[in-house]
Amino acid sequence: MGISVLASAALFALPISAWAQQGAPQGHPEDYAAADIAHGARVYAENCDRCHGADGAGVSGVDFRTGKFRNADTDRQLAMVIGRGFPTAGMPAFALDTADMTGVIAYLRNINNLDRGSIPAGDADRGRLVFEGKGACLSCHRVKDKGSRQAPDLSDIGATRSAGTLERSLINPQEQLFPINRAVHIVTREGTAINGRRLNEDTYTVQLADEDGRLVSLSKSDLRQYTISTKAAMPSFKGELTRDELADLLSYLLTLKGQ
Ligand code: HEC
Ligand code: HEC
């Protein structure tokens, strides 16, 4: 799902033609499978959210909530636009595979109906009490200077994730697990075992936060074992918290926007 800036049109012709062969729907919200929309929400959160915003109105002159695009009518044209980007205007080209492209388009077509998720707006102050009390979120997470470093820092989660994404993290964390949040188990050549969360990785090195929250940077050639878990360590709160508590909690998370 990473970004790559493509040098030539020939390169991206491949994934898009594969995508176009599927008999793509043409833009009615109800034409899209729920699973595509859910997957697309993740693709969007990882790749598009930071410019276009959780509400789809983050780029001036572009508002996904209207359901209309200046540069595209059909889904096929949308795929072309996303595949090419607008390099001079600041949007990189996205080489998305079929699942990601289909998903993100399904999500764009539905952003207005779905982004708020199915939980109604709650009370953020009560939500903070759930966060610090019954939910015991601080036993794993950190917000500003409070809590544990075992799990991702949530201090600016309300700025980086959409409501729908946060809701899925609470109710179905397995489905919502971002690659960057996966737990890793490492054994170095000297035999030291390290458990932690991956923060960053390239071809030669991996950076993680260990169980005590310390930043560790390792050279991959020094590792005897490197396992990445695909199982979410975040517990599901479906049934653990009432609907009202979930609504309050979600409203509180949406207020966490860093400084
Ligand atoms: C680095 C910022 C940035 C990122 C990341 C980004 N975009 Fe854009 N996008 C823009 C800008 C800026 C424009 C407006 C270009 C113009 O109007 O010339 C735009 C325009 C668009 C348009 C055309 C809108 C229209 O009305 O025709 C679509 C569709 C779009 N983006 C989809 C996406 C998708 C999907 C993603 C994620 C896979 C994404 N963008 C990621 C900056 C970004
Ligand atoms: C047992 C430890 C634990 C507890 C308790 C816990 N979480 Fe998590 N949470 C995690 C871990 C670990 C992740 C990273 C993804 C994964 O491994 O599932 C995570 C991920 C998340 C994410 C997604 C972060 C992102 O990058 O989008 C959110 C939001 C979140 N947790 C909120 C909460 C809230 C709110 C509570 C309390 C109601 C809570 N968590 C309780 C361990 C925990």
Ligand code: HEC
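Heads up, when I say rigid core I mean the largest set of C-alphas that superpose within 1.5 Å between the two forms. The model shown is predicted, which means the values in this text are computed figures rather than measured ones. Positions refer to the first chain, counted from 1. What changes on going to the form predicted on its own:
- Shown in the overlay between these two forms, fitted on the rigid core, is a CA shift at Thr203 smaller than 2 Å.
- Superposed on the core, the two forms differ at Gly58: its CA moves 2 Å or more between these two forms.
- With the core superposed, Leu154 shows a C-alpha displacement below 2 Å between these two forms.
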Given for the second form:
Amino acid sequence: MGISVLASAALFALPISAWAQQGAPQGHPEDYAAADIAHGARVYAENCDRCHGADGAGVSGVDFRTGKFRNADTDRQLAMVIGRGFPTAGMPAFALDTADMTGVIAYLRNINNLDRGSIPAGDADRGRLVFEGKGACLSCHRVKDKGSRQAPDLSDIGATRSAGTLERSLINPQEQLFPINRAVHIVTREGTAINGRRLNEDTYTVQLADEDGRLVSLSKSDLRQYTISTKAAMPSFKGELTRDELADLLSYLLTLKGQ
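Now that you have shown the form predicted in complex with heme C (HEC), what about the form predicted on its own?
There are no partners or other molecules in what follows, just the one chain.
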């Protein structure tokens, strides 16, 4: 990843005042989720080693180990540089998704603080076995055409969530629960009880996936009871899976890009 383009002021010819107002992290491991740093190490190895080298000092005049970038102080500015590229300087644009961009920035910020060989690396193939076996994730979730519709579809979760967010979801799902995904209990005026997962809601209607995964749309005026749970239905895997199993499961989830 030819981020040597950071030396060029021309890249930021457009106004960046809004970006510049964002604070710049100090680049300590504690500022970034370990899972993001670990994932970023893999993204860096796949995209950046060939120019910048494993230690980040492969391009003349550019040394990532200093933790400083000439024209990009904040993480958002780094994302702009990586996403736009600078072809005249030999750097292509990198269309990285949320997980990959978050990860590579976390790794760049910490490249001088870490022993690359000590970064734990999960195995996606083993993680798939955990996902489908011990973790029993398909009993609630779905990936492509396989699994249940009771919980959110995970077919593109590796493109929309960062490694750190996914890790927190596995360990403390209550903390990471999106309000729109909360479980609901509904009783209609006729007395029909419906349990499911909220998908969408406005002033007058609510749409949900029931326990069989069927889409249900209801008018709120036809409801006798509408209760939204404040607890995550997903259990925590902390203590249920070993550290290695969690790392493997996370690696598998990060491969789910919706393709």
